[in-house]
Amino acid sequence: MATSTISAPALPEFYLRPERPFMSRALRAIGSFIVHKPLGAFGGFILILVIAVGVLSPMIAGDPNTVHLSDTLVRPNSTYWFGTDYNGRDVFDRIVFGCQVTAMVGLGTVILVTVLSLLVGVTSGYFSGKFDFTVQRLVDIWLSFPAIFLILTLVAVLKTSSNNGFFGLGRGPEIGPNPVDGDWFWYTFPRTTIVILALGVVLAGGASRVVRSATLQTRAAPYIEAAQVLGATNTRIIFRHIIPNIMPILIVLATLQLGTAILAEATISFLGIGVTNFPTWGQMLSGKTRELAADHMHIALFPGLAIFLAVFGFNMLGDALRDVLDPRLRGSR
């Protein structure tokens, strides 16, 4: 008697296809992002450009504080690409070095806002109850202060005009670069720490509300309840389940906050209490520039255009990332 053999069903071709290398998948994703989200790709290019110009600024431009008394208020030409200001300083050089402050303040503020909003939003949303009620009332007080007033107060108290390094409280141990020793990118950080602290504290209040909302939504998922039933600790649930699942929202939030931080830094520099011992874009629009810009438009046009392109690009990047990372919006635009 013949025996019949039953063969296993053939796997679809999709499962037999070898997985592409990580670099190939990453390049494919970037290419798709550029094609489908050109404005978002433009924002990413602006972000990379600002950081690259800031890092390489001493190689790209000359000393931004050099005064050419015989060449004051010169219009753009082959020698001074963006012209000179009322002190004869090269506007192009000052904008290039201003990228250092823009990059440092933008990225530093985003990192601080992310850490603070995670700390407040995740703990408040996860533990809920009386703890959540108490924390949210404190956040309400936090948000009730006008943002510009709170920023000005913090910056004034911590004294940004000081050359004493981290948070204006002295350098402490002899570690890190002296803020008056050089022009390279990393020497700018001590100058910007006070502004980063002020902006981070102010912007984290609203960001924590977004994180709390995402945490509440994630906490209600069945797999969180299953993890609790299996005996997982709160710490494990937060770091293994809550934070990874709200990470897309954090990325979008951080990108959108980047433009806000840069605009806020330009505002306080314009008012004269931001980074005062180094060229910044907002500082270039203040002082005599307001009086002379009507007849010498270039001294206000180029710094203003730099601020506009940076903020516009970062906002477009954040909007595109939201469309890509948020599953509710995926494919809608």
Second form
Amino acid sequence: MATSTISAPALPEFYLRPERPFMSRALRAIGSFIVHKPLGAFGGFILILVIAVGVLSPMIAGDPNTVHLSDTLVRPNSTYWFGTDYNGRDVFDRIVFGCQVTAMVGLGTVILVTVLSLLVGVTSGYFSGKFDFTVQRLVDIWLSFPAIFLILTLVAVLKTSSNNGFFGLGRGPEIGPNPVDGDWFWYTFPRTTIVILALGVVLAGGASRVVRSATLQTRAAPYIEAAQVLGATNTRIIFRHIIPNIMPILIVLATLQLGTAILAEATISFLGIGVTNFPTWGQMLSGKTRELAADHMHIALFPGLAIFLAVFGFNMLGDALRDVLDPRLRGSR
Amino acid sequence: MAQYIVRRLLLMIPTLIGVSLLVTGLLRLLPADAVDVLVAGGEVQGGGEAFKELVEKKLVEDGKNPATATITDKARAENALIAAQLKKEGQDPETTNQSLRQAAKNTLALNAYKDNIRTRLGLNKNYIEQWSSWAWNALQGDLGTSIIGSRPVSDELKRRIPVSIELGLLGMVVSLLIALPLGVASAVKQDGPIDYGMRSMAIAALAIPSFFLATIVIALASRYWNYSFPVKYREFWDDPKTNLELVIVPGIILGIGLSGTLLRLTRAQMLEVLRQDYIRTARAKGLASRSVIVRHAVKNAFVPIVTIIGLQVPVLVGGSLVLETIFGIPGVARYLFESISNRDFPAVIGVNMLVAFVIVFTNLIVDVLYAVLDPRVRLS
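If the structure you just shared is the form predicted on its own, then what does the corresponding form predicted together with the partner chain look like?
Zooming out: every chain and molecule, the one shown earlier first.
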């Protein structure tokens, strides 16, 4: 009997497609975000635009503090794209340089809020019990202040403590240097930092509550228990398991806080507190602008639109990111 | 339930104590105090008397009787005081000229004068003394007298609270009128063009700064109708027309700002409810779509919305500051702002405690109301 060889058809090659490289995946994700969430992508574009204009402002615009004495309250034309204000300063230049404060305060506040709310929210949610109870009562106090009071007093207190040098940087003059010359950053930095600290402390209270509830939910998951059984330390669990898992909520929170922070900065600038030695959007709407706006609409319109567009864009981005990242809200759109 | 409310009420006490302690501490950190503001503003002047007292004290220290001291003695004491002050400023008393001596004398006089006022107002106490005397008086219903203007804080609050309530209520009503119908429409037509329009509108309402909106409204009114808003605030009961003329526009602007959050919330709640089984049952029964939405869905979606309105109270306080400033409405937020700028300690702590109390109390009411309206919610 002849040995029969079993000849089976060669198995088709089943294999997993190799994972695409990181950049390619990121680009695809961004592409799909743009296609599915055009308004969110628009918000992302505004964010990048504000940062880019802020960084490049000395190249884009002229000196925002130059006073054109013969050209006060000029309507928008080819020389002054957005017109000039009551002192004869170019509104376009001031808006472009205002991006610096907006970007610095916005991003700085968001970073501070995220760090503070993580610190308070995660520890409070993770180490429950008496510790959680005590911390939450302190957060109660934190949230019971009228925000204006905290911002006003913190800004005033920090300003004096910066009189004799703030982080060794000095206070900066009342009227800023020529921002087109290189040194502007070190003159505005102390004032900007004060605003960031005040806004960050105020906004972090509410954010810590959100982080805490997310932590509580994550903590109840079986894999946390498994990690504990395996003998993982609390630090390891917090950094390797809890924080990565609440990351989507953090990202969404941060984007939405960006809009809030910028609106708050504009509001306190409008009230005459905060960064006073550098052009900011809110400041451009305060003082004489309100009285003159009836006949010279452009001096109020452009800075107002700048604030509106920035906050609108960031909120749109935050909203779209929430739809994509927050699984609890996925599908509810 | 009763037990829960009692527990929450008890928890309010440490919160309020914490707020008052923090406010007192933060105010002490502030640069300058109310007396500096008063003197710098020229509200009070003086110093001659205070300097005489200083000289007399110096004479007593030197073992002389101020009543019988000779002019030479007095001049000597005066010179000693000025020399000490000059040394403190880092100058050599031997070589200074007359104008510097005069400046040093003025500084001494002014400081002595300020210290006298501080002692009289109780501003030179230490932290604990300051807080406990405030707390003791507050417990007896006395919020103190504001330093600038010397009116009792409680009187000032009594005058301003109704103004703030009027503005806040108006804002709330406007925001409800905008948000509820639009939110319901947005949820019913989910993902349609109406929905997208409404959602963008809600985000726009959140993004538009109230001071910008107010500026534009005032500018347009003045330009096209030649209309200007009343300059002086009048009480509603005195002059309802002027009062409403002044308050209605800021009320609407406040309402637009609040409506963004509320609209999104209404929409989310409606979507949640529309997915419930009883809605499907109602539709299956053959009820008209309109009846299902109005009688079954909206009624149930409103429960959480009603309660969340309460949570917007702190937002109202912040939001109304800008509008009160622009339109010249004497509300509570404006009072707080002015008092902080004036370092008016009793006024600032009074307003802060009022706001803190309102926030804490509305939180409690919201939680209880939530449980009352929705029997599924259990308080713990």
